[in-house]
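Next up is one chain by itself, shown in structure tokens, the form predicted alone.
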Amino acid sequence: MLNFDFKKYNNKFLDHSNMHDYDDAIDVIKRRFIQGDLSYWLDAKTYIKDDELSKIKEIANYVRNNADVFVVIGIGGSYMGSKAIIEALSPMYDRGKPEIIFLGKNLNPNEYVETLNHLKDKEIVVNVISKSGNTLEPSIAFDLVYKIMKQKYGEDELQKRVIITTDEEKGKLRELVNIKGYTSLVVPTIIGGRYSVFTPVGMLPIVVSGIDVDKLLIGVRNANNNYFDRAVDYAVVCDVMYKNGKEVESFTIYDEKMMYLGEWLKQLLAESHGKEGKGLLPIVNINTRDLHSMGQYLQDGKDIIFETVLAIKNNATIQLDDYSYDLNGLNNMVVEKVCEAHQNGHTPSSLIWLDVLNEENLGELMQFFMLSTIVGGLLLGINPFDQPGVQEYKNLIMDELNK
């Protein structure tokens, strides 16, 4: 369960601004979610079908049985979500077989030499994702992950160990299931990459990773009947923060597991919003931590910044001789006096708590800010799906590489 509260620590920014100035505009939003054009983003069933998920389970069985290592190939929208989910809700020691490695989101040349080196002893199975097969850096990394793996197996075995999620029908990488008969899943064509971790896109990986994807879609169904609507305050309010002059968005965690979320979260806001000299952006501090660093800023920096706040109120706890406080205690009495010490400043909260951190509530908070960044987009006047930014750098590399 979320519980919100986007009030206690915005008052004195939000008491200055009229609400009601929205109704119109947020009453043809609903209409476009309930009835209208966006209606599919209210059914988990856009993510993913029953039928895909089965296959999936029955991949993610064999990846188990058969690999020391799970290689999970692709950059951006192509992992971010999963690693997010699989940080979050893994161990933090002993996480057992097979291993998840995240390759194909850098050129970095020394993570290339050591995971090439860490793979050549060990039983390999490669996922590569890509819609077009053409992105240079997943690219890179499947030619040389799939070079290490012809060496160590025959076609028969490459046919269960490679498996690649792409286009339905066309690029590269469909060409090479066509003729090799590897095994593949479907990048959905209505679902964009930062929105497609509950997609075949992200759900290998994290069935692969033993997390229960039942629960996390769930989460998914929750959030839609239960909290449409306070995805859509919740986009209101970042809204009222802009166009009152703050230009960024502070993600504020109180758990190092949801470190990789918040970077979900960076990609999703700044890639849906960002654009046409519009839109937040985006910070990610992990507290305590960051109080100690970027805590000076947002107590006493330029009034620029407010936060969004993730906490979870029932942690697993410690009992501490010396306070009045159990640690889960003492960190949830942290989260609120930060709170107030920054409203006291200048830096307005709101605040966002999970009960507990699990499946269902991850699910629950992901479809949350999904909704909230395609409602928050549309108040924007933006298209929160395209992302015509990115090309740029793609088309100079490209450009050089062609001379």
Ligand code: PA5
Given for the second form:
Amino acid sequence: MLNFDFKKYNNKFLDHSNMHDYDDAIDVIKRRFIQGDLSYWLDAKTYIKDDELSKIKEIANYVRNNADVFVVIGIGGSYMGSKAIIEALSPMYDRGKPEIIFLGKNLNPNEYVETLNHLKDKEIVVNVISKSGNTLEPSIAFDLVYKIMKQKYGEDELQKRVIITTDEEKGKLRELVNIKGYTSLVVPTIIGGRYSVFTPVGMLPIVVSGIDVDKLLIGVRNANNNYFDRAVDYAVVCDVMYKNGKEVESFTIYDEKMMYLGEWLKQLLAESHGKEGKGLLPIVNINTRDLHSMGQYLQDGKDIIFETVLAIKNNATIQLDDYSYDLNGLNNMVVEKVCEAHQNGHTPSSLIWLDVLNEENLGELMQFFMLSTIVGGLLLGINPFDQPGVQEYKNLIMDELNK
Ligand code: PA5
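Switching conditions: you have the form predicted alone, so give me the form predicted together with 5-phosphoarabinonic acid (PA5).
Shown next: the complete complex, the earlier chain at its head.
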């Protein structure tokens, strides 16, 4: 369950009368979601069908029984969602087998040298994920890992150990599947990379990690059924902030295991809204760590920031002998006091509590943010589904390589 408070630490900053200016626009947007062209976003089946999920569970079973290392290759939306969920929900230590390695998210030679060396003597299964099938970074990573695998395994074995997640018809990776008969999964055409965490893109790595995806999907359905209106309210709050000069949104997170969720949020917002000279600039703060660095700016720096605070109400706890709070109580008290302090400066906060950090709540939270990002983009008057700026850099590099 999620608990939202968009008022307590925002009240000094939000002119609530202004929020009624949004009524007509919101009415139109809601109708598009409820019975119009965007209604597929409120149906969890858009992301994944039952038969695909069964296939993924079977593949994951094979991976868990046959791999020391599961190499997940992809960049941007092709890996950030699963990485966020795996980091948030896996134990901090001793994660067991298979080890999951994310590759193809940069061109860092040192990382490749170390990783390929690490893979050399291991049993490997690779999942290369690219909707377009031609993004440079995952192509390079796949070539390098594939080369090692071809030295180890025959074609029969490769057909099980190479899993390709890509478009149903187009792209180089689909051609490879057609030629070699490798195991493959389909990225739904209507879902862009950064919205694809609950499609086969995110699902296979998540199932391999041992996380219960059925519960995650219950969370997605809960968000669709119960939190759509709250996602709309939140999008309006963010838009009012933006239009009042608060152009930076800090996702302020009170659990380091959710650090990659912050990265996912950063991508979701920046890539969806940052276009045509518009858009909030997302940043991430991990507290209480960053109270001792960014906290100074949030309290006292330039007046351009608002916060969206993510905190967990009921964590495991430890008694503290010399304090009147246990550790969980202390952490929760700090969440509220920091919001109060920042409001006393000039930084308002919207507060989102997860009752516990588990599959269902994370599913709710991520679907909530995807819905609010789409609504926010429409309020901003941009297309929240494209990324022409990202394409631009991809094109320039390909032109250079094709010279
Ligand atoms: O959200 C997006 O569309 C992007 O971040 C893509 O996921 C990213 O550029 C990778 O693209 P592809 O999956 O085509 O390799």
